[in-house]
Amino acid sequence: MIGGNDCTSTVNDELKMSNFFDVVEKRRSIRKYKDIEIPDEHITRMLEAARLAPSTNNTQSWRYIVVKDPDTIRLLSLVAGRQKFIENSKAVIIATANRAASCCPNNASMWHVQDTMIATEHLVLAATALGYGSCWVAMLDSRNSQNIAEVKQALRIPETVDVVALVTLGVPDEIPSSRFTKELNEIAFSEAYGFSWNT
């Protein structure tokens, strides 16, 4: 027989799990924000969620830069494909990956980037849980080395650190409609590729 405290603990655990799936379903790419500042303690909670992410050999190669200065945010908007909505965000978090801190700094491995992407999704889900909108911006990549150079110079990012993405943040001023997603049997297989996972 489960005691009262055990029962309460089980219910609380189930509520937490339910809330997690609610957050996953609620997350959208938000590009319109209200003119409301984000408290630093909320950004700290998002960064804590990223900090707790798994990484290859526990190398934790991610490094984050929080930008609130409007002039710097305008620069980021310009070099990220001139996406104007970035200017309206209340904070931009630059996700970077430190090659020197990766498991394999002397080969072409991209584990440091992949690990940073995992950690950044933790950050994005934490933002959603706290009631904020966010948007991944991945225009800052090798397709435009000049953009990368400008951002690195402006933010004093070392040569051994790769810029992975920007995450814009703000209180949502839009409710995007549900996005199209593939059915589970199109993306999940059983035992071998192509054999649909059915429940």
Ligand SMILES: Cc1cc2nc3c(=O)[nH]c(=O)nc-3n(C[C@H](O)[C@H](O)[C@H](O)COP(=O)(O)O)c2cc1C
Contents of the next structure:
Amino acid sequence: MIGGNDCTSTVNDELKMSNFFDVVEKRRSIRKYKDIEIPDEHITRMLEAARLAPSTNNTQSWRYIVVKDPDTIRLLSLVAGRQKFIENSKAVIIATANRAASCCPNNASMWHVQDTMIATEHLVLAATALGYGSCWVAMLDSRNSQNIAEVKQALRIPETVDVVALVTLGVPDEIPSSRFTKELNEIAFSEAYGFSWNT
Ligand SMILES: Cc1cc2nc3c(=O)[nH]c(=O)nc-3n(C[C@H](O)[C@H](O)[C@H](O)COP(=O)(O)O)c2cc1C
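Given the form predicted alone, state the structure of the form predicted together with the named molecule.
Below, the chain from earlier opens the complete complex, with every other chain and molecule after it.
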């Protein structure tokens, strides 16, 4: 566990963990949550993990909005393609990327978005380490969607800031079934593409 304090008693003890590889292996997308609040201290720990992520030229263009208000969470659920489970999360963290803070805002590589995605995975792993379930929800093409415009207006997100993703959070109330994962030799190569990395 990375964030020991009194509030941790609300979280499933079995899920608390400190070993990096345990955290990576245990992380799953969780879409069902118990009716238990998340202490702000824990959300702060997650945000701190995001804050320490690497970024292009150290631009740190990620910006996070923590949403707990049920009406706003309902709006987010709607905008994210009416994914009902979002409404039951105890908090939603909106990951946004500040184009204006990017070193090269017009670069096709969208570095500010790449940076934000890396930092957001830090946040997701920190949530796992603290015993919370999370689910990454895609919010791509944020500049073209009418619904996203509504969210941006409601949450006062400036025009120069792109909405990258939502992360739902809560104490897990499900054990997800095992999912298909590719073998290492399908995704890792040695010296040239297609030559499997064999250990
Ligand atoms: C970029 C991205 C977008 C995703 N969008 C959604 C989404 O909109 N709704 C959802 O329920 N899960 C979403 N997921 C979660 C994936 O479905 C999930 O990671 C995948 O099925 C593997 O399962 P696991 O996370 O439990 O390992 C998203 C994941 C990523 C990385």
